[in-house]
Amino acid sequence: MTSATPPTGRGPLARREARLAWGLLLPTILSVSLVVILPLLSIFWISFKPIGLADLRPPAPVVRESLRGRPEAAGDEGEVQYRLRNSSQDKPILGVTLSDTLPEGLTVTGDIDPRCTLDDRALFCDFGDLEGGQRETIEIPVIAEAAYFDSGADVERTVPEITGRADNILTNSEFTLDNFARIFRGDEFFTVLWATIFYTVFGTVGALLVGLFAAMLLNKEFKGQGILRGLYLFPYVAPVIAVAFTWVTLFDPFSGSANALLVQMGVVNSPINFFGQRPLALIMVTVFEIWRYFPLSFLFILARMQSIDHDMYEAADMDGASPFQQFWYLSMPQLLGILSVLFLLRFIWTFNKFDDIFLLTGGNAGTRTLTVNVYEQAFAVSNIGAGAAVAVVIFCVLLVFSIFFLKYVSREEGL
């Protein structure tokens, strides 16, 4: 008598279901790869390249053809001119050639450049190698005949065929660590990192605390509650350019209302440059971050508060619990999950924030964060490689933070 043993492994049905599941997920995986993974890989690739802003377009020979002299009648003399240049100022282009067909009715009357040959109307020129920034000009004397005007031909309408080989720094095998050495050199990076951490931590925690306080205020039924909730959303839904300009104008040291009020009240003796002096500028942009983004926390926290069973509060009230005890021992355990999610999201978003700081201070007066540093390295200094290197540092910092947070801090709400 043999004992029955349960089957091991997956059966045919399970394998078909797995193939079907992967087939359904394949479009999503491909979309995520194209939208997220490929740009991320390109940033890592560029961060190890000695590449500037001008190197994004590979070197190429550029030619412009024109008919000088502008002949207007048969027998008029003119000159077909080809102006050739290397689009790069420092990279050579090898084996540059030019091919073109002269319009019917233009007769060559003189010698042409020795680098060119003319077979009937077919022109071919071999320029060899063009060094960085090199320019060449080919001039061919011609006479316009009646056939030229009868055909309606125009030299400038035709596009000469030009060839050449150039090394593309984006795709070659040249790599360097100079971009990372540049951003880590000296104390500048750690100053920028400190400003970023200060802005991110206090901006995130402040937005959560203000959102929590606002949710507690509006978690009651009273007349005008809906209107007040809508007003609380104004900082978040208002255009960032409009609110940033308003803040800069409001706190302007010469014409701002805030300074005028403080001086008239005797709080200060002279106007304060809120967005132009250290460390006040960093504090102000952090306060702006808190004010602008607390409505998001307010919405999520209020929605979670309204889903809590009120019977617990009634029982705690009958047992003599104070409002603070009810909040700390009843509300907070229920809110830890949503607070964890909000802290993670707000930390990542604030760490990546660029537009608010750039509109308020331009990164000056100690408010230069890592994201502003990406812009300055890539576009102000025209060093795309260094800008990509800073972006890689941002990615690594956020990746380490996210792993640490998800593994050791938050254990609720599916995190």
Given for the second form:
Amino acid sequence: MTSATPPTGRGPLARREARLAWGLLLPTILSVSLVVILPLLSIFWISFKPIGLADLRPPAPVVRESLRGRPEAAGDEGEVQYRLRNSSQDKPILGVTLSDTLPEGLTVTGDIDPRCTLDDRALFCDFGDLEGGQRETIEIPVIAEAAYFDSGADVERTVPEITGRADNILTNSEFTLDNFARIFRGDEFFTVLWATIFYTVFGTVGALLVGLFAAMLLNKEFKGQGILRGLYLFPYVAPVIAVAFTWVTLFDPFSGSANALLVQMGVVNSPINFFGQRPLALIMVTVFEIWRYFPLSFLFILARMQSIDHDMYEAADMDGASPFQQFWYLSMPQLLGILSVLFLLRFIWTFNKFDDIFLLTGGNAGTRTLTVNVYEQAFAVSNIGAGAAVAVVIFCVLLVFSIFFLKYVSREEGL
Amino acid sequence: MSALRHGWLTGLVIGVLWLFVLAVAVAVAVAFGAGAAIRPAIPFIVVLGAVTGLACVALRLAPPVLWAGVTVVFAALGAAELAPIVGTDATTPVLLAVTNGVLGLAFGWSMTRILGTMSTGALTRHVFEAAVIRFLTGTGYIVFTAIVAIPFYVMVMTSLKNQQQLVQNPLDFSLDLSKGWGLFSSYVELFGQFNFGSYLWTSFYVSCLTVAITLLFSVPGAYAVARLRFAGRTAFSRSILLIYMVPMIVLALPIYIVFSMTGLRNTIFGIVIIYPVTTIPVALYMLQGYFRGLPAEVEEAGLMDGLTRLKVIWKITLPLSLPALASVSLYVFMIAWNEFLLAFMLLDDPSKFTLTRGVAMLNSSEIPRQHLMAGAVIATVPIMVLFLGLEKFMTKGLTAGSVKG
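The form predicted in complex with its partner chain is what I need now, so please give it after the form predicted alone.
Next comes the full complex, and the chain you just saw is listed first.
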């Protein structure tokens, strides 16, 4: 008889539990890797490719089939015509072939094109390679017989099959460093980097401070506190597109209410183009960011404030601490944890922000941040490769952030 | 610093600053409300604020007497254009007298509240700071309410105007009620000619499907991360956090390429399969936090009584976490409803637009501003109604989903 020892390793129960866990996670893992991991990898691939927006539709041979000569009765002569072209103006297509079945009742009379062979009614043509923009025409003289008209007189009934290999820019082995050279070139990159840093730092700090102030306002019981709290969340809950366009309307230099108000109040003499001039535009988008996201920090800080024990303040009162001292020496240390987590999270999210700036200025007037630059390069300049290169830069910056993130946030969040 | 803490100085400075805040607030409110041509006048604000502040601490009048006095003085000076709020041109004295009278009443009343029982002599730090805090609090309420409310007010009011009115006086938001239903002509046009009814419906069902699919995927995943032990559990929950740090624009580019090549671009189906993936990590993160807080003993009791794990989830965990599910659903609904970037990039065909994409279409120089604002209102109202109706859940959802923005 063996002596009883505690089990080592993983028992069958533990293994079953792990199997179940992976089973439950599988759908999420699959979908997320399909839509997040795979695109991330492809971004790296694309960033080394010389690819433009137009290359997304690969070159393909296009064919049109028609019956010329208009045979109207049995015995009339005509020509079956195939017109073939390369859809791309500059990229060749290799090994183009065409196969089709001639309709019943059309008899071929003359010689057919040497590139084609006719077996019974099955037509097969081999065009070899088509250069960019090249066109080819094949004409086959025929006599229409009664059977042709009986069967509906439609030469296009059988769709010609066409094959050809185009060199797909996404999958071939052509690589380039031009994309990176392009985005790092000259002052432009530093302008973008500066806008990103300014927007991220001031947007984050601003939203945090404004949120802290708002939380202090509402951290007491009074009538209408609930209403105010709901109201202060409006900017965050409303669709970004609605509030961004409202800001644009409000600050319009010609018909905007804000300018009209400032002129009437005697603050400025002539209307200001808030979203159209440097460096005001960058400040304005940052202010918008603060306006839109202070509710979030406000909500968190308020939740933390309300969980602080009130006895502490009473004790401090007894000891003669003034309100500011109470805030600085009692509240702040308690709030430091949530503030640092919020700072890190908001920092990353402000860095990632795209919609707001895109809707407010479209990245003009010195407001082009890295994320807006992705769109600008890929779609406005139609250079997908350069856009992907910017995305790679963003991703690398984020990797650095995520080290901090995991180090501090995961400790706070207990992961 | 302690030299500054004297009642007369505190009363004077707070009087000036507070009157400035109130005068600007009243002037902006009247200008936006009635389109009146008025503005705050700094010299009068300084003088009257200082005098009133001093009077508050020095004279020690009974509050009602002070309120009445300030109101009457302000109204009288208002009519003579010597008050904190003056007209810019041809503003009627009556309007100015009334405006300044109201300002005076609010100012007098709030000053007695802010300064309390302060006297002219030296103040303790406590009394001084309490007064400053009351002043800052009052300023905070006014400023925050103004900056949040004004854009929404402008949005709604602009949508009810016509082009001519907007150009004539961009400040005048008073409504011409005699037009009756004619006020809503922008909305009629949006629903009639611009197909907004169908966009509203598309947005609605896309958002609902997103919520359903997200829950379907994230509930089992969150349960596994929260309850079951397996190798790589920590790594997994960390990578969830990391994944929603990846910006959408980085993913949107390859998604655009793949969708273009597979013909999924310009289809609602494409949108419905892509939206949930952006929300699953958030939902999973929120839910696993909640599941962890549930007592494991209840589930173990269920296991002992012969339920399988899946049945435990279905019969015990889910009913217990209904409030969390409601929060997550609302939050996901909000994300899907407000989503703009993917809809903008992937949808080109006006018959398949979601609401946000439809509003983006209105942003062109050929379409008048009030249509754009009406579109913004249509996009905002449903989510606001949902938010106000279920604020408790929504607030919880926002707090838990924190990290996404």
